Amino acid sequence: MLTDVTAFAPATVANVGIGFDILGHTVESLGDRVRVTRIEEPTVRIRNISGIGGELPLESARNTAGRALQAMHSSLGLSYGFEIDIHKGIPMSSGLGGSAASAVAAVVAANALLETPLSLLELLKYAMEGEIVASGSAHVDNIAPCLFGGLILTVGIDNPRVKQIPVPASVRCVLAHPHMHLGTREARAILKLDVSRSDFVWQTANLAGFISGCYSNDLDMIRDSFNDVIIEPQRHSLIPGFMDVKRSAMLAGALGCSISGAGPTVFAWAETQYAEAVRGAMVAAFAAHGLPADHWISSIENFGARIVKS
């Protein structure tokens, strides 16, 4: 029987532009580590957090991975406890991902540490309680991919489905971080709670049209595709310089380009040859606003959270 084990989890781009709080997909170039430590006090408590977490709390129900494995240890009635070692990856409220891959790497390190294993969709819901922790709400745009790897469409919350989407291989995702803070909350807050019919039309189409082409590796469906008209016309004036950090990533050549998440964090969708151009364009149009800009390339392959060290 493992005592102690320690797993990482990937960065994600949730929403991926036309599919609010539904699609998501990794980033390999960034990701959390966290050990959990089987204790026989039938306890969860968070002893350290460090990396780039900032102030993170070391109490376990305001913390994301304290959390998720509070709600695994209640619900499996466990006999005994888990203490949790946190080395942040991601910034803090980058849009990236962060709350939810420390849940996601909690639970899947003390997954190892059970006698019987869960299977992911059972962990996917225990690390949805952390992330509520972070947003308010419950929503695995970002848990779902960080779990599972790869692009992931989750339908339904209380029972998801979780579905691995193609992505043409030559497709890189850019990645583009100002140094600012944009909280979930802040970005969730400002969200009309209606649209019009035909903005419900149109980002159905795109959504539908993005997917098609993600599976019949149709490059030009997904560029036509790519135009989130609901939420990133909300959510940009939050970023500043979004709107000639999206322009410049078009004209050097990008498949599509839109808010990571709730932001700041830009991403694009770019073919291999433009990736590095894109890049270098969405950076320096972050710097002409005064904004230096974290940059990251990275493939979208199909591997989630999982074991480092045992």
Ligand code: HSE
The other form holds:
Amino acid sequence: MLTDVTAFAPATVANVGIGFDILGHTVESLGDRVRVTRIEEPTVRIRNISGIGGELPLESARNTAGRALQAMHSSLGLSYGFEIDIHKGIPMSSGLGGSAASAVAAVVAANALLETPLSLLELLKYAMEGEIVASGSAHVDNIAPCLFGGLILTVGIDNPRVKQIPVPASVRCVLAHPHMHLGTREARAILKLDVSRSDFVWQTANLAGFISGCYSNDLDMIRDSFNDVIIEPQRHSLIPGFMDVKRSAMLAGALGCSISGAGPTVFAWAETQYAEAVRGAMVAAFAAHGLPADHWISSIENFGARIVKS
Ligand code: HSE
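How about the form predicted in complex with L-homoserine (HSE), since we already have the form predicted alone?
Next comes the full complex, and the chain you just saw is listed first.
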């Protein structure tokens, strides 16, 4: 019987522009590692947080990984407990799914310590409890790709259905993370509650077009549909220089460019041969607005959270 397991969970772009709260994908180069140790005392406690975790709470109920394991622990009525060590590799409040990654890595590691391991859909439910701590609402667009890997569409909250969408092999994701923080709660609080009929039609057409373009390997369809007409226009002013960053990415050959999750990271999709130019253009545009930015180019592969040490 294992007593100590470490899991890695990747960063995510979610939402992917047009799929607000329902469409997200993994990022290969960044992630959180969580070690879960089985302890005799029937409780969930956090021993340590290292890496770029800032001032994350050690109190389980206020921490996404702790809260996720509390939900699992009480639902299964376990007679033993879990001790958690978190190593943050994803910048805080960056729009790269850091809160989801810690929760997902925790449930994946704890699952390996159970007598009867749970399905990924069951783990999704517990990780979602953790996400509520960070953003104040239940949304699965970060958690589902983090757990399942690749580009993931999630339909439903109480009984979510998860669908892995194929991504054309030539597509890369380019990310520019400006050195600033933007809280998910804050970026959600500014959103209007109503949507006009015209915006509704465009957004649904674009989402459908984007997904059909992915299935049919149709890059023109992906490019033409890569346009979030509802959320991005309301949020972009929270990110200094966003419109210039987006314009620069498109001029450098991107298929599309939008806000990663709640921001401030900006992401673009580009064919491999344009990815470096797109990255340079985005970073230069942020710099012109006085913002240094970290940057990555990632493939969108079907690798979700996984055990890395047991
Ligand atoms: N889909 C969410 C949002 C993700 O955009 O508000 C935030 O992590």
